[in-house]
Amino acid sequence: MNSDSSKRTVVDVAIIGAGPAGAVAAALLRQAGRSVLVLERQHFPRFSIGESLLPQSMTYLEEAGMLQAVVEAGFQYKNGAYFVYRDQRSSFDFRDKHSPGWGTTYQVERAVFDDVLIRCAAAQGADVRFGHTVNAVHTGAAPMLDVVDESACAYRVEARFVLDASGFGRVLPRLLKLEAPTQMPTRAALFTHVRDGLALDDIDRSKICIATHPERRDVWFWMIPLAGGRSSVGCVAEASFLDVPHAQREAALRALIRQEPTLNRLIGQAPFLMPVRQIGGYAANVASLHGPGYALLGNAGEFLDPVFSSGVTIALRSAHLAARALNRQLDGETLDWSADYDVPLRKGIDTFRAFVERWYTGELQDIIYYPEQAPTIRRMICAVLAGYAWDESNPYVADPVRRLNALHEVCKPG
């Protein structure tokens, strides 16, 4: 898929980053006949976190012509999530939800998943260049990128528009100084993969497990069963709580797992299959998701928190909205990027934000574990957990803050 670099490349759309947002945007633009160049600093396959997809994502993979390749890749089937806190357990089946659409998806090793997606985009005609780094950007009606490849050959890309899908690399926010304060506290995660060796009756492999620390409700764990008897496991907390030297990460994560009874029973002694990794300060934001000649996709614009696995869904939704808007602009329409992209994308992000904020205060946990849940309301909550954060027929999307606050008044202890 690598292309020989030249001193000057001219395309309709240049995309920075070959992750899920970049791959889906490239495929959708190619379907409309646009010339697309994808510039990726790394080589694929490469490790990435964010392994539990939400069913809403399947709509965009199908739209991009990638569904068959994903289905045939052999990933772990997923139909829901279950939450654990001390002796309480609450399970959600994403097929029983308020919103229409997919109720199942997959739990994926991102190295394989991302590689599958970008190869699909390349098969549809996108020019994908690995090992190419964007060092400078010139915005405006005819944006330009200064790029260098691994042989130190520099060249310029002239495009009609640029999409930044660089994820946590946040290329345009960094180069154009677009960063804005995030509303989310600074948190971190310790994580690894384990050989779980679990029997089928020990665990429902089709659901992600989200377990709250028995003594600290702002500390939580994930366990994501993957294909082949492998699981992703991690702990999320305020950054100071997980501030341990590199050499002590494995012992720290092992000790934390042993403090949570369910995970200790399931994987307390399971061998770690890779060094324990740490990521911190991942919450990010920008003042605007677009500017003259460019738009920001997925994590390049805003990332909230990993608790509800919303990252890939937001990334794919952003690719869908941006490609649809950009095709209209390239066809000659005068576009209002705020009304056609920024505002509708942030609607779903703000829905997820309301849920994330109330997870860490404990209010959403009270709702999730409430023993007398009304089936209709439960399906509305389930729809958001399944990724349908843009479906405004759901009251918990149309007005999430007020609705969740009112619901908590009913569900709070005492």
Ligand SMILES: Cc1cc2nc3c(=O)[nH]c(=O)nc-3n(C[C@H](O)[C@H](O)[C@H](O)COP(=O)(O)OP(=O)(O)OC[C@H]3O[C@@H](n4cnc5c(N)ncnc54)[C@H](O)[C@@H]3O)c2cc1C
The other form holds:
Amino acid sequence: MNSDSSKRTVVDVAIIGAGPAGAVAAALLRQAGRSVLVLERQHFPRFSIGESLLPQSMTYLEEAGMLQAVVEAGFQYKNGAYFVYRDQRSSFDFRDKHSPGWGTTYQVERAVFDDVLIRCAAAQGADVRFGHTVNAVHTGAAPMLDVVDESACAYRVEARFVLDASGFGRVLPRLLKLEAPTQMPTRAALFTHVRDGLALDDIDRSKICIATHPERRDVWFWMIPLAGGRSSVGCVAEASFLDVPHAQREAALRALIRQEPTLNRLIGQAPFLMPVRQIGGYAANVASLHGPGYALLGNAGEFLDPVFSSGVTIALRSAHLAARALNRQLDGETLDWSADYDVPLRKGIDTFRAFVERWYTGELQDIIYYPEQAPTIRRMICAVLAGYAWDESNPYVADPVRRLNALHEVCKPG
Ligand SMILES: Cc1cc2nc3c(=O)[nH]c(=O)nc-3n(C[C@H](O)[C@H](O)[C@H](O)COP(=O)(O)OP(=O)(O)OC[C@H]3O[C@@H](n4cnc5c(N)ncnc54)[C@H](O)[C@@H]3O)c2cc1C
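Cool, the form predicted on its own is there; where's the form predicted in complex with this ligand?
Below is the whole assembly, all chains and molecules, this chain first.
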């Protein structure tokens, strides 16, 4: 490896990773006039999982000056979610929700979406370097990153602050040994894209479908219609349930889809458009989302579970909160990162945690399918499903565990 001291770079903020969290943070910091360097080890466009957005995320895309580009990219419009279990069905329209704000969003091919976002950040003046991998970090009042580019040329970046938006790469948690145990069991997903050939009569393309396996309430499928007549399809279960050899993934996913009547009817025969992929053990946590000279954004901090499509929304919320806090600090204020970043971000993550945990026990499924739900309560549940997990005017955000437990007493069968 060559070391090139002439490539030494000095910036206000260095961001590791050009996914949604990194791109939005970069744009917000540029808007405040900061010099921003984004280091991304891959080249875009590149595949990424996480294709169904929540309406709350639109607030942050708008704030980051990215909304117009996202609208013009031609993604599949989304206005809700429907749940299927045996012969039960429950549909949520995100426009009919407790919290104010966006009620619609998009279902996106992440290769395109992430590319659109980082291009917007670059257009606002962020220096984005693809094929540059962060290998080491020195934290403190003047943090430094050691970077290597694709010609194996190593150089050092000096920054006033580092934001780790490296997603499942979890660069700082790994390098600084920040990993903390997650309470989530080890789950996995098998997924692909299919040519769905579905007309509007067959299916509401503007909603994600979450289907529970008829025999296993802790096993579920997503079907996310995308633009251009394709859908993303995946199955999530405890890792041992999906433990199949690489060569059998396609047959295993096909067989699982055929076990769920709605998906079997819609896409049981649909051709797969890419090799079936598997991802597992994605739940992750850290003791603290910040430290001397750095903060962790999006999946580089805590990731719970895919079931409510909350990942990108949490990533963008983290970018919004971190950029706001960091701008104040760079203006000379003394900041309490715990009070100004960690606690407010975790508030919404904890809301989703209460929902996710009760999804897998089946309690939230009882609530979702309960036929006599009061409309006001349904609108409160709907607001969380739409991503408004930080709106404390919603009792299911202010006190999610107690509220959901009490509601389940009413909704449980028999
Ligand atoms: C099965 C599954 C399904 C999901 N479905 C959804 C969904 O429907 N909706 C939703 O909102 N979320 C979903 N998610 C979650 C979603 O994938 C993530 O929450 C989201 O992508 C996080 O964004 P991010 O910006 O934090 O990280 P990422 O999007 O992962 O971006 C991180 C970037 O950092 C780069 N990087 C990593 N290491 C380095 C390094 N050393 N140096 C430089 N660059 C580096 C990576 O190449 C990558 O481009 C799902 C997750 C799983 C596991």
